[in-house]
Amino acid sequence: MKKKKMNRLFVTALCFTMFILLLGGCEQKKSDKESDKIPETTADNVSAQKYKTGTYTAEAEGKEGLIKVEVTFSDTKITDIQIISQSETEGLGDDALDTIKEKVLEGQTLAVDAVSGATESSDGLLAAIEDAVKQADGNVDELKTNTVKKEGEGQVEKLSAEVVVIGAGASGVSAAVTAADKGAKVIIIEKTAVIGGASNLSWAGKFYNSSAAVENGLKVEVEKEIADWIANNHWRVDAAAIRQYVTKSGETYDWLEEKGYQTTFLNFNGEQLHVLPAYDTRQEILKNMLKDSVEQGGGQVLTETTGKKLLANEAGDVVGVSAEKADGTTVEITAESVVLATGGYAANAEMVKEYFGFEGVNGGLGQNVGEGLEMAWEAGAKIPDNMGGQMLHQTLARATAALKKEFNSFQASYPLISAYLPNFMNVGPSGARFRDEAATLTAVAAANTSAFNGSYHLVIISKHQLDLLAQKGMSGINVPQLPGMPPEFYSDFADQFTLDTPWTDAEKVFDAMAANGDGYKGDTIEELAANAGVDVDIFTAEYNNYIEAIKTGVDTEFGKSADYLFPMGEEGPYYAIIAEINNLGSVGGLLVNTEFEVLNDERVPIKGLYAVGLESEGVLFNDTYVGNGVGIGYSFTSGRLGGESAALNALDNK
């Protein structure tokens, strides 16, 4: 669609230019004032500008933060940008922002594509530009209409590999190196300019029964992990696939070790998880992984390269992938075997709503739309009976970035910590009551509580809980344990993050939650509940019981603990947050074997297609994720076994 609309309006500029190109030549006599009146053009139908000179400041809102830039003009062009400040993550979201300025200083547009997985970072820095456009008095229309034809447009390469890996994520590049070390020739293609996807954001691993595990003294009973597993599933899930990943994830902890992806055994309140290397580092030993197997081998690493079709033969088989690098070339890429490790389709928010009816934060990569899945589905691949199946993992305040910009990071997530605690009473949009509190102590049950109940749910805070809050910390509601979040949550505030700092200028940061429409705030209840445009008569009664059950201690409703029911006073003002679900990948919308082929419709094998990673992840789990670590380290296990699958079957069919 976006291809066919810049092509719509590269010939819309077109006719525009031709005809002021006529209007010009059949009124020779005009004057040389009135002629100056006439657009130029440059390369490519581009027209030049008029602008004020000067070096202009501005800012935009990016997806970590504002993005600040210094755009420089001479009467004619943007010949500078300087991006001054941004906090963009590191080798995607500030990657983005090169390509983007580079683009635009090229072709003299703001007519260019978001770089794929960083669409808010691109959006954010091109928003900037066009301001500071305004400030220097130059024509943004015009700039937006202004398309630089892509130079490898209607080119097309041909490449041969025995094994094609679409995606370089864990899964991906675990599959494209196992198939080189078998011997493969392997060409791997990822539409970002980032090795890694979302296990470059990912904490921990779980690789059941490792060496390190063992080792430190913590083994699984195998036959009860696998028989729990599945029963918690409702018997849903093809055990085949559970008994594979929980006996052979263990090897997978040694060949990543083997390979200098060093990971750290943790033994994190029983569970055996396996921290990843240092985020900084997790790229570069990735990439050394392909360098050493990949291209050692004669195959290739082609990044920024998006997959966009499957090849088939006569029989159905599948022989290749039809690709479209950054430039326009088209790439046909022909092989024995096809793995699909495209990370999902969670940053299609119509999808995910089609299939989960979930409309909370998509917390993954913004470049997982679907399309691999869209492939194998046209090339005949069975949709599973579970489909639909997400990662809500997470609970996140709504008011964090804004409240930064006026707050130190700490103060600015005391919304987002309260959202993390089970001594304040939650509703749902309705204003009823939904859950007992005590969810919230664990990352799974509180994502999946919130999201069965509507987008959103309101963490309810009164004027007596932010006092003691303020003056003693979480210790004074008796909050029992430091909140379970994620710690790149808070990692930048580590050291106040305890449950004796107190909650200075607490009400101060509530209050601007309030103004900034990011949560509520009321004198009374039912003036909290008209705020927050819940059901009064609902509310005010969920309030009451709640009241009642902190008086005697029970709490009829949802038999939530004494030990949380924490008085909240007798009087206002009282607050609401608003708290979201984040989304951090889709599971499934594959069926694959042990092997890792895509099954049909019939639950045979697509001859010559493999599926890894997040893709096949639906063959573990029902309806939604509830594993702890699972997600990386079945993406690590699977690649590494679905490659080894594709690369015999390439060398066996030479």
Ligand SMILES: Cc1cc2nc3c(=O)[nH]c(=O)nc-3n(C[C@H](O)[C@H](O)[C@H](O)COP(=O)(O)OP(=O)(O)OC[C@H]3O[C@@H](n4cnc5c(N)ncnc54)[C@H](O)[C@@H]3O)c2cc1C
Given for the second form:
Amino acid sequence: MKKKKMNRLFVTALCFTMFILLLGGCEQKKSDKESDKIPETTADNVSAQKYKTGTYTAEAEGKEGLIKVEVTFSDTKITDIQIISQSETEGLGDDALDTIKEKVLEGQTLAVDAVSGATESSDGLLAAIEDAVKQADGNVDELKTNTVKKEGEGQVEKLSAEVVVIGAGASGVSAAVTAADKGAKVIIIEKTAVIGGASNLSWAGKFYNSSAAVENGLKVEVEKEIADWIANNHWRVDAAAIRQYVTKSGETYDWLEEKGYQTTFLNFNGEQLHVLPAYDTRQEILKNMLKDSVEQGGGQVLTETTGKKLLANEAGDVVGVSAEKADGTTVEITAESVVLATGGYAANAEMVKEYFGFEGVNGGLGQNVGEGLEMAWEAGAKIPDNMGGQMLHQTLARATAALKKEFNSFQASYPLISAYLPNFMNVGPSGARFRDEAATLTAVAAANTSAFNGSYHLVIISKHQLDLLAQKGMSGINVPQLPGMPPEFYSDFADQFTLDTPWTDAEKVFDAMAANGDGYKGDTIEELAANAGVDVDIFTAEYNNYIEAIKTGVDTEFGKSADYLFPMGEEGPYYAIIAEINNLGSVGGLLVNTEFEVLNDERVPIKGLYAVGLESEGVLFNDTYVGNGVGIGYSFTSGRLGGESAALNALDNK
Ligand SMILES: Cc1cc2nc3c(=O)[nH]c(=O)nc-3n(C[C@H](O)[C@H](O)[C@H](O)COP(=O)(O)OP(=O)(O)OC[C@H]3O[C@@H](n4cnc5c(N)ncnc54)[C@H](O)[C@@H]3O)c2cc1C
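Rather than the form predicted alone that you just supplied, could I have the structure of the form predicted in complex with the ligand?
Expanding to the full complex; the earlier chain stays at the top.
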């Protein structure tokens, strides 16, 4: 029954809100140097258009800022599109712009699908072109119905390999590389044009007792770590899988070093983290790893190729995958072993709600909509009991993006920083306080306590507090230590991210937040409650309790330390920041054994089917993800080990 439901879910609209904050925008790009030649149209039903000849300038908002174009029209055609400036993410958004531009010119159409994983960039460019079409008196409605037949539709290409890997994130690349190094012919397919998946956006990974950690004098006591992990997850985890990760991930560090993917050890408050290579170098390193192992070994890397269905023989063994290329060609790849590494379903809002009840922000990859899981379930894989785990690891302030257009990064981040400070009162959507706000000091505790209480929470801050922040920075309200924000959130204002830097123009920033609709303001507590749409009685009562706790230094509701109970002052205005939780990925969906073979309902391996990375990571966690750096550490480790198993199986069965 569940599977039927899943099929229904897969036809729903998908939320493609990829979070690329870490990479930041890239520099303004130079103008295009495309020739004026118009490709022959392949549109099916292109109807004659009439334009006012000329070149028109237009712009629209992309993912990271404005996309400006100059579009040239003859009396019947769009003859040229020049992208004058844009700041989309390098290697993803900017590539998508080129793809969309070519498709519009080639098909003389605006009915172009967004590039997977770069929806906002694609839509931004299409909107700018649409504006230019309007200026040229073109018929936008008609252009939007000019469908272009995909060149490869109806064609089938047959390939064979010993191991096929679906998905080229950290886990898929590692699996493909180790399988090839073991001597298997490998084909790896990837839905987007990008190699590296979410690892390209990540900060650091955990490789237990890596040679670097040990050299730096930080050693984890393995048996205690494993025992604590199991107990902290209420024993509802796979003890063998945890042991394998804790004892084998250190080797992954050395393996990555050898392959040229160099990480830097960091003692992160006693945790063994390894900071990943510079953001703009990672994809290239992973591509080189694939070149040196997979391609050198006679295999192939097929990007913009989406896995659609697993191929099975009569016995139910998995024997390959059917995929679709961007031009519509079906590719059937047969293989002895198939490794799923498709990264889960965090971008499928309905699935996330169904399995976890979470309705916050998807900060994971927009293209990860659960296709890999769907394929595996159809092939008989078990849907595990702890299906719903998510990687809730970041708190966001809704205000940040709009404020960045008016203020510098530090100022635009005042609401965000406030969401990580223990000194303010936090309430859920009803207006009720829901936690000791000291939870904000630990990113994962902050995210999970909030998500359990609704799709957002409000951080309450008074003018009195803002005035002190404006005068003396965080020290003005006795903040004892820098907030536990992910480092990438403050990387572009690191020099101002100190306890003593005054929050200049704090009131202006918070007024702008309220004016933009990303927070609320009220002259009184009652007015704030009414403006914020929370229950006025609940909020007022909670506020009065909180004031009492500040006065007495004793928080009878949640036990917050008196150190964080900072006075609100006697007068308004008061502000409420809308804080939301960012889901970095879904965790789990398939059960695997320590060979990374996917298990069926009887917990017996389905022959030929392997899973690595996020979709197999539910073996490590009970109901949700709690580890710092485990996402990356496990993806590389499970890929490295799973790829070896898949290769051994393939070579044994030849
Ligand atoms: C913004 C952000 C920051 C993070 N920071 C950290 C951090 O600091 N430390 C940490 O440990 N973890 C972090 N994580 C989590 C970590 O990045 C992931 O756990 C890990 O990278 C997942 O790797 P994966 O290979 O399982 O999946 P992914 O990286 O999601 O790769 C899956 C790949 O499969 C492709 N794909 C999807 N469907 C198909 C299909 N049908 N056919 C073909 N290909 C398909 C996708 O395009 C993608 O390339 C972060 C995640 C995000 C989003």
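Residue numbers count along the first chain shown, from 1. Keep in mind it's a predicted model, so treat the numbers as computed, not measured. Throughout, rigid core stands for the largest set of C-alpha atoms superposing within 1.5 Å between the two forms.
Glu59 is among the residues whose C-alpha shifts by 2 Å or more between these two forms once the rigid core is aligned. For Ser561, a C-alpha deviation below 2 angstroms is recorded between these two forms after rigid-core alignment. The Cα position of Ile81 differs by 2 Å or more between these two forms after fitting on the rigid core.
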